[in-house]
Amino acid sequence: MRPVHVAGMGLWSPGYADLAAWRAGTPDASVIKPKCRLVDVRLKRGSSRFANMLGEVVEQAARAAELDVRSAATFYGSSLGEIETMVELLRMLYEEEGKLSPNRFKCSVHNAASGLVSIGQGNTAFSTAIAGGARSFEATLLEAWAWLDAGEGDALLLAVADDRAPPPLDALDDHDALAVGVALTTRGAGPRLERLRVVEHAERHAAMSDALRANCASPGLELAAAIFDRREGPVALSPFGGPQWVADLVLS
């Protein structure tokens, strides 16, 4: 596939609002919810973190590629998805006669983050929600360079995700919650991704807790902190464990 370049990117996990803070590693501990300004507060009515956080990254993204949300195609992944959302759910079906919250319904489907970010915005653009476990990093990535590569637009907006996991699940993952939103282009200068293959080991360079590694979105904090170091060379796009995704980054 052609070579894409990194426009820009968004980060955002409990103590740390944007990527500066992360690459700062100085966590704020008023940092528990993302601000995610994209949806106004009547239309956030009843949307988890989890949806926040995602449309919170996006917003990153875009900001620092000079892209416009409200036009631009947005490919979203996750492995848990809306997980508190559902075991919510259960838990109204089990207490409460089966009573449902209608609003809550309406935000428990894996692409909710996808609508209420178009609806928020007015963008009536192209948009997937891809659920890959813990390997939902790479498969978006890998989506959405595809689709550049076929020619369906020049620029996109990737976000992913997965939120701690809520009781009594935390107790079998008990990852931390991390966003990581990326801007890929095929115009322009910058950072690019090129030479997309599949090896049998990557190394890790990025320095992160194992909660945080966890999480299907930490392959996008290998990526911010090869750019963040100017280490051109192979990324791991993948999690660890058998045959790992990489691309070549090239800075220029």
Second form
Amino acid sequence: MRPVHVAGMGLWSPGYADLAAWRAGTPDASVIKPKCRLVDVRLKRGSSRFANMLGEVVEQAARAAELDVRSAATFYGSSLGEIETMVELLRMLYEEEGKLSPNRFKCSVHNAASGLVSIGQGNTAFSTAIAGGARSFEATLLEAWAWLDAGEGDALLLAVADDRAPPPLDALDDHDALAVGVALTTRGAGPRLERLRVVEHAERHAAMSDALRANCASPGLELAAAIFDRREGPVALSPFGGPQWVADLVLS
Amino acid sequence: MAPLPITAWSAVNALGRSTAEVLAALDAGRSGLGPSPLPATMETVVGAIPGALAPLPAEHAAYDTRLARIGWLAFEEVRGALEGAVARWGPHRVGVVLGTSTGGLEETEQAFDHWRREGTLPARYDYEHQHNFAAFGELLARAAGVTGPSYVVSTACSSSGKVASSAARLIRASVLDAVLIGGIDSLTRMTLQGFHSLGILSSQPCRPFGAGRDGINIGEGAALLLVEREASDPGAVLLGVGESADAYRMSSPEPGGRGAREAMERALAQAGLTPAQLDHINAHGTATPLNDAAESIAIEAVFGRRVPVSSTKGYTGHLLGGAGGTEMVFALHAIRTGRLPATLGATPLDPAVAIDVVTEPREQPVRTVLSNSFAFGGSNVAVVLGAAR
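Since we've got the form predicted alone here, give me the form predicted together with the partner chain too.
All chains and molecules follow, beginning with the one already shown.
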């Protein structure tokens, strides 16, 4: 595939409102909910923190890249998706005699953030939502890159996130909440991803806790760190070891 | 785009446990709708897979769920073709990109109930292998020796239509040479109660495009299609895919059908076809008052009354993330046989529907079919399939 440029990035995690805060390394305990200004309060009814995390990093990446969120294509990725909404609906199913909140149900689909942001911004451009388990970042980047390569557009916004799972599913995950946004363009002068390739093993360089590493969005932190640290070469696109896709980063 | 060969396909749903059974029932005009096997607080009918489902082979026991058992029936039919693609292209040049809306939710519903009563999740419950949306594709990749990318497009009811464009892009970008696409969903209590909460679940067999239609029926099933870079004697070809977003409401379509129209126009453009060159439409046709009104306006705007339109939701129910893939298989059957299925429940037709709804089976030459799928969040996709030659 043809090279693509990383024109901007965004980040949200509890304690870290954006990429600069994460780089500074000092968490702010007041950061517990993303602002997500792309979606108005009325439209947000029934939406999860997860959906708002995705909207927040889309906005940040768009701002950094000077892309218009009212017209840019959007690619969303997650492993667990709307798990908080699902558990709340399960509670209603069993404890409220099956009476589900229609607003919650509407926002229970994996593409809820896609719908909310597109409606909030009046954006009729291409949008999709991907689930690839632990490899959701890799899968979402692959979809997005192939879309650019097909010439269906020259810029897009990609957002990958997982929130913590609520009880009783909290025992099944070991990750902290994290959302990463990336603006990709086919032209520009910034850092570029030269090609995708499969390797047997990829080094991970970014400093992060094991709990952040376990989030499916953590390869986005690897990419951000490589750009900040001006480290060219392969960026691991999976949180874990073993054969995986890497993207070769070139900074010139 | 250059046509891409579709070299194998399968579908299982309320009409049958094999593709042959499903298509025979479609040809016979027999509905698979019936009483719900799941407890529900409302009257409704559903499209449930008939009969008991066998457990997965022991080596795949970790993935064993109702969803996976349904999907395994469809997989066994295309397995040989998929393994042939792996041998032909190499395991890393083959991928699995499926659509689902609810994944293994039914398993988690049962696990949640167990947790409420017992204070613990069931010992055999395994979210990653049984519920995670990517799990079923991972199972198929393992079983067939596929080592290329495996993931899911999950845009609710457009999911398994959108995977057709994913496959086309991955092949055109030379990332892959063959992609197993399709979709799957199983019945869940939450789906029934959720659509009931929105007031769009019918208590009767659904009536797409009919006067007085009052909502959908939920179904379950799986469909799989193998798309390859080239093939010497393909059964049919993928000609084009169009996608759009309504940017209107989370659970109802833009009433003028703008998003649906754009998706169909883009699909035709990618296929290099004019509206006059299209022979048949398999509509989304859910039988909600709003969907069918918007979709018929959109179809009329693009095609006028010239193209015969069928909805097959009255046979299978709405398969959600499995709908697009299933209806692509129905489209391929129309191309192969020249038979257009009647839209069960459509008569008397809604007089406001100004398109040619097929209310009795028809036979005619069919070389091209467009299949629509629309979803929550305003996600729209139209897929154009054609005869190989």
